[in-house]
Amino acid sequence: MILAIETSCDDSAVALLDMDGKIITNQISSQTELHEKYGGIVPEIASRKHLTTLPLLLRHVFDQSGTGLKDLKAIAVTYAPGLIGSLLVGVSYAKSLAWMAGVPLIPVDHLEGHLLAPFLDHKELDFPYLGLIASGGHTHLIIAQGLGDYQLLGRTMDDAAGEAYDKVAKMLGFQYPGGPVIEKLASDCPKASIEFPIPLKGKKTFDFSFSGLKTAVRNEAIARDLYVEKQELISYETFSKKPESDAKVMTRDIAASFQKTVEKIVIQRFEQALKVYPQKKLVLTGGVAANRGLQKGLDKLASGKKISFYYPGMRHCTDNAAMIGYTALQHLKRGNVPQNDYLRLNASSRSPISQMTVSA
């Protein structure tokens, strides 16, 4: 079996997979309640919580599966990218376990984990495919030719897609995480009436930009007297219990219009990329892949072009250790295991995939 550890951000995650890639157990301990009142993740709080959570989570995983260190063939760990304090906790813990068990330690790029996450739910998926990693910290459009063979077509020039969702939600007075809140507000709005500008429209690029869109939303919220970022943040449930008013209607309209614009941006990028790099399969992955609006939009695009569209199951969209273990296992099977002293492995805030040269 292979044990996987993921601590790149605020969720502590541990998973066990057999050598065929079947998930034995996949456990995630969320820190959302610790960070929601701040409107975003506090790195120091996140790393300290990992310190106390990981040992308990590992004990639970071993007890649940009836296994222990003696049953492991390898240990996988996310070493980049992410919050450096959080990564250091996971990497240090994994190194200690690998030394105790006497097994190889396989470092995994968190972005590659997301890129391969759909394989956990779609056994029929294979390379090559055009994929978008969309999360709170990353927006990367990639052609995946094969394991470790990736071509970066475009990335965000400023905010990541998930980050934009969180910031817009905070502007409107909602707690972190903002993605699910915006989606719920949008689903409550029968028609999005605001036409926000499309960043980089008409530009010959596969890059993304969400900063200008975020500013447009902010200006609209101010104009409608709905900009409440400095006030106490509330949950969607609290908002839904308020009496119906013009303010509630306008809040839903702003959220739905923002979501519609993000959908347009993502779909346009896929359309542009397919014209230059025709593919038979599309993949949406990362935390934002859980958004039903994006799923429906890309499914419609794929159906129109008679190609296949894949995204991970809800549990595998957000940060999880199963995708890290699966990715490590694929490299292990191909002999792509570092031969140097793994005790020298260090965490990094930068991803090798992010540092790839963007294709012209």
Ligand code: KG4
Contents of the next structure:
Amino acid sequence: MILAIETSCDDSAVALLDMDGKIITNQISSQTELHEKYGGIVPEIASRKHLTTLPLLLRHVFDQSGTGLKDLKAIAVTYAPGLIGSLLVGVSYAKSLAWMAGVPLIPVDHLEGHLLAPFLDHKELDFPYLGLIASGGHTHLIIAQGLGDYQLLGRTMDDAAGEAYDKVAKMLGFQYPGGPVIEKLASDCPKASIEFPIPLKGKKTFDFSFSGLKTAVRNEAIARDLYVEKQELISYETFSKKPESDAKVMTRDIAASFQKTVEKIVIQRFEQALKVYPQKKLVLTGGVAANRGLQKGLDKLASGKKISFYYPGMRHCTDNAAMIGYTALQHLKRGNVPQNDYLRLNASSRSPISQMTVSA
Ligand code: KG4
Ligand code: ZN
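Output the form predicted in complex with this ligand next; the form predicted on its own has already been displayed.
Below, the chain from earlier opens the complete complex, with every other chain and molecule after it.
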């Protein structure tokens, strides 16, 4: 069995997989309640919470599966990219466990974990594919030719897709994470009436940009007297219990119009990339892949082109340790285990995939 640990951001996650990649248990302890009122993640709070949560989560995983350190063949850990304090907690914990169990420690790039996450739910998926990793920290359009063989076509030049959702939600007065809130507001509003500008429109690029869109949303929110700066942030549930008002209608309209624009941006990039690099399989992955509007839009694009579209199951879109274990296992099977002294492994805020240069 392989034990996987993921603490790159605000979720503490531990999973156990058998050597065929079957998930035995996949536990996630979310810190959302600690961060939501700030409208984003507070790094110091995140790392402290990982420190207290990880041992409890591991105990739970072992108790639930009736296993222990003696059953492990390897330990996988996310070493990069992410919040350095959070990563350090996971890496240090994984190192000491690997040392105690006397098994190899396999460092995993969080972004590779996301890129391979759809394999957890789709056994028929195979390389090559055109994939978009859209998370709170990254927006990378990649051709995955094979394990470890990735070509970066484009990336965000400013905010990540998930970050844009989080910031727009915060402007409108909503707690972190913003993606699920915007999605719910948008689904309550059948007509999105605002035409926000499409960033990088007409440019021959596979890159993304969300900052101009974010400013356009901010201006719209200010113009309609909805922009929230210092007020206490609320949840979608609190918002939906408020009496109906023009402000509620306009808030939904802005959210739906933003959602529609993000859908257009993502679909356009896939279309452009497919023209130059025809592929038979599309993948959307990372936290933003949980968005049903994006899923539906890409599903339509794929079926129109008679190609396949995959996204991970809901639990495997956002951060989880199962994808880290799965990725480590693929490398382990091919003998890609670092030979150097793993006790020297360091956490890093950057990874090979996060730093790849665009080669389109
Ligand atoms: O992959 P992830 O869990 O963490 C990172 O690696 O960053 O992604 C978190 C991001 C957050 O920005 C969150 O707002 C976004 O994913 N997200 C969504 C949805 N669910 C989560 N964005 C759009 N629609 C959703 N349903
Ligand atoms: Zn992630």
